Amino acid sequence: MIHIANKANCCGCSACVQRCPQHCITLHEDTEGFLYPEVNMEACVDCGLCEKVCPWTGRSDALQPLQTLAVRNPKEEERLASSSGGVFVALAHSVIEKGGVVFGAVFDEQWEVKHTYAEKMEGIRPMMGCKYLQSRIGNCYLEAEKFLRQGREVLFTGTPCQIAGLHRFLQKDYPNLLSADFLCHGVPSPGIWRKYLDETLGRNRGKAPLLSKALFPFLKRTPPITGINFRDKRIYGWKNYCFTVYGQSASGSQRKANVVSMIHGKNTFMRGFLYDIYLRPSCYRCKCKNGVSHSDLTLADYWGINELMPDFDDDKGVSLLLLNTRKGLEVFQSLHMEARPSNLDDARQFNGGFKEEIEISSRRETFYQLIGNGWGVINAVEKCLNDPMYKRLIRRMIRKIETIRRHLST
């Protein structure tokens, strides 16, 4: 059965829960914000599925990729809505058109994150864009295995743990499963975020978020929240993205109007992220990153594209895609995309998300305490990130000689 020691050796992706016949796992909020799985022994059989299908116990061969690329949508609308360079939707467009269904991560009417699926183009809108939160999964994993079994075309997203977690709970290969992960820096807290959320937004029980007039005192009236977008690129480009909060307009109308548009290296919740200070504990040692997963195809940014290919940039987003598997590079084919040959040591000099191991800084447990002395989450992290200046400037050094080192090793 499954039993949690060490966090650490728990990403989160309920596999377990979902294979249960008993019923008898389920998953809790801890401390930190996460959600651990829970035995009920009055009910388990020690049956081992649990274990079976949990993608932490044993780690599968890597896979290499096929091709490695440089790819944009040429339908300019869907990429500045996309996070870089609208890979997602094209797929989402080509499983939809075969009477497809499409899983991905999107906002609930809290503002958290869950695993949903969608059999239309409507429900799609809402999975682009990334969420740099640990969403629910749900019951997904079974809904997807379902619909495999009724021979329908299933695009399955998600981090590289919960394909990793998808794989395992299915013990098979289906066809007509395409499954697609992204290169991750690591999950933040979901509780985090809420605590932030309601530190910053303001949330009424029944009603979308208001936002504070504690923090904004200059709005007339606090206008309900529409979205969230934590890569929105339309203001000052893709490299500089903003986190955006949009509500209603002033007039009533359906219109969006941005209420707190700013670039993300200013936002506090984007900082803690960025620095490390509350991703889940697994992902400072993941296992499933680099073909270990076994999606068909990865996803990211193309960060570095403006050195190699700068005709190829034009600052509203390109994708590093790599095909994976067969089945990746011929659906990929399919599409109708502007696409250019890369390779992976190129790729890997400008992306950290292809780091396994990340160091676990003693903020992380500064800030732990720091919330469980009832600090908020604004004034937590920038306790923790208010480093003496030879700190930062040792920081600066290190940033301008990996610069360095990169430009030399071209």
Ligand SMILES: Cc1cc2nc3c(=O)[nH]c(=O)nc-3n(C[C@H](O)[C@H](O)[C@H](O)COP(=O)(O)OP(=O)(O)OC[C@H]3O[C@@H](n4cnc5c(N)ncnc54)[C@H](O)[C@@H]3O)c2cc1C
Contents of the next structure:
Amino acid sequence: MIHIANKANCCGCSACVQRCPQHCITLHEDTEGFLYPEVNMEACVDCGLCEKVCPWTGRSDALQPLQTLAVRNPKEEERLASSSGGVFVALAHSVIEKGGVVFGAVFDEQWEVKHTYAEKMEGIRPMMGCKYLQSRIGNCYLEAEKFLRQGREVLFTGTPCQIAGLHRFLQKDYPNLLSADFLCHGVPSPGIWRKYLDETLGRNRGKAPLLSKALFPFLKRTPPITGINFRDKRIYGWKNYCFTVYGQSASGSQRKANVVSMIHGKNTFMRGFLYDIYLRPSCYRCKCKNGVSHSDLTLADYWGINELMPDFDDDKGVSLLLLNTRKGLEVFQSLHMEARPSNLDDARQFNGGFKEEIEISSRRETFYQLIGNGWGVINAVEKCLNDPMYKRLIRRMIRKIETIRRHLST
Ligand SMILES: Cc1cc2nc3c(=O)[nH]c(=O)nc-3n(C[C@H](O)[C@H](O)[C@H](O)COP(=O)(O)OP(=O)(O)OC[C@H]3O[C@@H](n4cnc5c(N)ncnc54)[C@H](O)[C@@H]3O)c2cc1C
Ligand code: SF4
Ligand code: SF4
Ligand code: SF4
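What I would like now is the form predicted together with the ligand, since the data block earlier showed the form predicted alone; can you produce it?
Next comes the full complex, and the chain you just saw is listed first.
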């Protein structure tokens, strides 16, 4: 049975949890805010199924993309509401039109992120746009399997490890399954996001957190959140995207008002994410990227398009699209998107999402130590990012010496 001796070896896809015939694996949140499986040994019958479906213990061969494209959704409204060029919503349309089911990530009522499915276009809107934290898969693999067995078309979208987990969970190729992952920088901790929300917006639990007191001194508490957009392009464009939180207007009407809106580089949660301070441990040595997940399509931002094809860039979002299988290619050809052929190596140099290994920043350890000592997220991130260079170098050297010592002693 699975045993997580090293947390870097579990991406939290929950394939094991959903496949266990004894229902004896449950997920528990650790002190860093990520979910890990735990086995109830008394109920386990040692059937080995959990190991068989784990994308981390059994790695698949990588697929090479058949085509690389720069893509824009011709419907401007859809493109503006998407993080990149709006490929996801076009794929979703085509599946829903055929009576199919689409799986993707949405905010839940606590503004955390979970996977769910939609059978109508109304359910697709909440899936649009990146949510920069790990989504909980719940029972979505089981639900997808049920729809596939009924013969319905299924589009399943998620991180490369979630798609790898799905394929290993199913253990069979379904002609009616279309899977799409994206280039993945890594997923931030849901526990840290929860803490950040509590700290900044109080999540309407009647508290008046420090930041909201400063922003809304005339209010007893922050207005109820009505929307969160990690990739708001409507203010400064796609490249200078903003982190925006919407709330009820101060008069209490349901009309949307911006509670927070700032360029991503100025928002503390986004800074902590982009400096890799609270990614899941598995993200620093990812085993599911670059074709390993066996997704039919890989979606991404086409960073660098302004240099490679400036006449195709209007700063409203361009997708980099990798068509990995014949099925992906055929579905894409039916979509009527604006597309230009592109070169994978050209695109690769502009996008960190291709990297399978990233350095575990010494700031990560410091950050979690500070959080453990009762610091808030904002102060802890700012402290880590504003440390003088010499302190960071010393910490890095200590970590290197520790790693060498560990290697020598094993
Ligand atoms: C955590 C994360 C890291 C990313 N890192 C990179 C990167 O390094 N480089 C890059 O080019 N692109 C990255 N992307 C993907 C990219 O920004 C776009 O989401 C993708 O190109 C699709 O854009 P779109 O315009 O077609 O559709 P959109 O409407 O923007 O895409 C929404 C799709 O993303 C899925 N999704 C959203 N949030 C999550 C989540 N938390 N977990 C699982 N699925 C989710 C939805 O289910 C839906 O399928 C990342 C996305 C996420 C969520
Ligand atoms: S070995 Fe079988 S019964 Fe035991 S935890 Fe794994 S899947 Fe469940
Ligand atoms: S990677 Fe997925 S299947 Fe493997 S142990 Fe972790 S949650 Fe279970
Ligand atoms: S970087 Fe890898 S392990 Fe981390 S979320 Fe993305 S696909 Fe999963």
